[in-house]
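Just the one chain here, laid out as structure tokens, in the form predicted alone.
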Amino acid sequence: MKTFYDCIPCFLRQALDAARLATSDETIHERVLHEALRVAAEMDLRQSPPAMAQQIHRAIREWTGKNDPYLEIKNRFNSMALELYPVMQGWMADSDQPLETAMRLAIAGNVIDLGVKTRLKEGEVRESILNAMSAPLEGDIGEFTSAVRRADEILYLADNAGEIVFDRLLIEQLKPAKVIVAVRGFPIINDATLEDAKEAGIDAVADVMENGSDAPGTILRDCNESFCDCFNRADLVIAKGQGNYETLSEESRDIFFLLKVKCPVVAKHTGCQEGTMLLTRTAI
């Protein structure tokens, strides 16, 4: 998926609320904005706008010196979210169909999205969570189920912080496949590293490895070799998050989409109305 224009005000704003929270210097927040309109202008739109939002947060970091501005917030969402996880477990163990029950929250964890909107309230996403079993899911649920059944061997990629304590529910799911869950090899916004992967516990219930990229999506050409053996060996890929999808709608093998539509551009894209709980597939 491209950059639109649309992007480049979000890039802006993202920009400037992650200088704020790596420090109160409006010198940094200056320069910072400089560099983000530099990018901009310089960047080939033809790239997806995660290959943009990796070149601004790098010069955020070297600008700060602050290797993870959002690490406070996603350890706040980490324990939101683990807070919640038993209420669900009773949740999954009382649904006649788990698997959607899992992905439905799973989907709904997305809202955990800190490059769309950094002053998420925890409020916002308990009711995301609550409306969850209710809300209109766009998607064919059979045909995942499907596949999932089908795979030996299924590469999950995580997004968000917080977000991947309720893909836990699902990964745990997939089962009996051989699960491998994808984290990002460096922090960047609020997406999941391998710590917080530990911190929910993923790697009890799957095997868990860093892409090797700084990207806030999958950007194949910049993750390591082990990450893209993988990828181009699983049986399927199931992808969390705008992100993965802006990164990945196009490549020509088999990955589901499951996501939170939450920005028009996406909408655009996916012919669906931002709120929308998704769940597409690559046409191959």
Contents of the next structure:
2 protein chains.
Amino acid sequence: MKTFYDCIPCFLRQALDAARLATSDETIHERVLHEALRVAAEMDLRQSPPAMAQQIHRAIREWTGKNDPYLEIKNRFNSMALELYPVMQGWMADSDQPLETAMRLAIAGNVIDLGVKTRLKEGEVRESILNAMSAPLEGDIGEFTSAVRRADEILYLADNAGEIVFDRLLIEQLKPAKVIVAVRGFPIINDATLEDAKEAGIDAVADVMENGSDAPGTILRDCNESFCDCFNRADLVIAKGQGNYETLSEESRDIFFLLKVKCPVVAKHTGCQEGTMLLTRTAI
Amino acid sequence: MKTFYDCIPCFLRQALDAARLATSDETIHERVLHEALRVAAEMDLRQSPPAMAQQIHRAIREWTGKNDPYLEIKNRFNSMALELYPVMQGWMADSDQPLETAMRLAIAGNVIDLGVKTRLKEGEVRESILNAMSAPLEGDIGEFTSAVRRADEILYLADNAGEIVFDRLLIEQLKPAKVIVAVRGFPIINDATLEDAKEAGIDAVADVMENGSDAPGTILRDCNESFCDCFNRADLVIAKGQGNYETLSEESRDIFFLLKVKCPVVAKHTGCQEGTMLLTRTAI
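Form predicted alone already given; the form predicted in complex with a further copy of the same chain follows:
Full complex below, order starting with the chain above.
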């Protein structure tokens, strides 16, 4: 997906949020904002939004000297999700359709996206989870179920910290396929890294790999060789969240995307209302 | 009030909104966005947000050839407010405290601010009006009442189209003082102009003057002489909305501001939550 004009104000807001998380030094906030304006003015709109965000967040790290401004927030949402986990395990145990229930919970967890909304409240996550069981899920669940059942090897592209705890419920339902969970190679916004995957216990239920990139999405030319091999080899790719959708929606292999639609640009691109729980796939 | 970093993403969003209202030509949308990025990168943050918006909207008018992109929206909100007017007149007739009731309705009408929110729905205006009677009104109403009762000549700085219909209820309560209502000199966003004042019937209850400026606020050095004379001469100045607050809050004369707090920057500057109905005054 290309970058739309509406993404530009959002990048600037995100840059300012990240700069403030990294430092209280206002001169650095101003430098970051000016750098973001410069990047925005020179950008190539044919790039995806995460490619642009990648550039801006690199500048923020360089100028603030903070490698991971969202670390505290990531830890907070991991803890929160782990507290909710036993409750959700109970729902899973009671479910007649555990794959669908797990899909719904994994999509509900995608609300934990600090790129879209920095001041996300824990209550909003709880609300998303509570609504997940009854809210409409757009997409062909039967098609997804068949693809899962046919696959011997599934590559699961994680999205955010906290959210990855919810992903674990779905990953467990993908068996007997061998599941490989890919996380970002470096900290970027609140995207899940290897530490978050371990914190969520993903390594107990699947193989975990880093994709080698610091983009808040999956830019294949930026990922390491072992990730790309796995991406090309897997029978099925499941990609979580807007960042992975924005970077992979036009790829020429079959990918199922699971996401909560959280901004007007993705809403328009997918043809869904904001707030929609969405299962969609590449048009191949 | 100076421009804060958080205003920048908001200006860009506003520029894009205005460009889209003015034309469907995407090449112009891109030019406007780039011009807005350039203005933002070179801006002097000591200027108020309306001074910056003034520059951006001038560029939009020049490039689109549209002098008044918000005309249709202004007419729509004028009509809507005029439809609600008889209901509100009924509330005024039933009120034991007509000055406070009129203040509340005038502040509620300040929700019609397309600079803050382009896709404002008519239902949101109705909700604002319905809540206006019971929601807390921050500020010293007694102080305001005394100032009104002491004044022989009151200058009332209108804010937006549609909203100016609600202002009429308050203007009628300011008698027996002579009231002069000032509107913008040229179309800017959805701010009220002479046409809107006439549409609202303000000319039947007060004198109406244009301030000579195309800023979405009151930048005194940009206003015409007769406006400045009146501003200096009036016993009392009442200023509606965020734009007038942002441009006049540090003036060295007594001004009462009536507004609905609608953005995080004004919320922080006034020390109020977003959504607050606020009466405040210059610190002199």
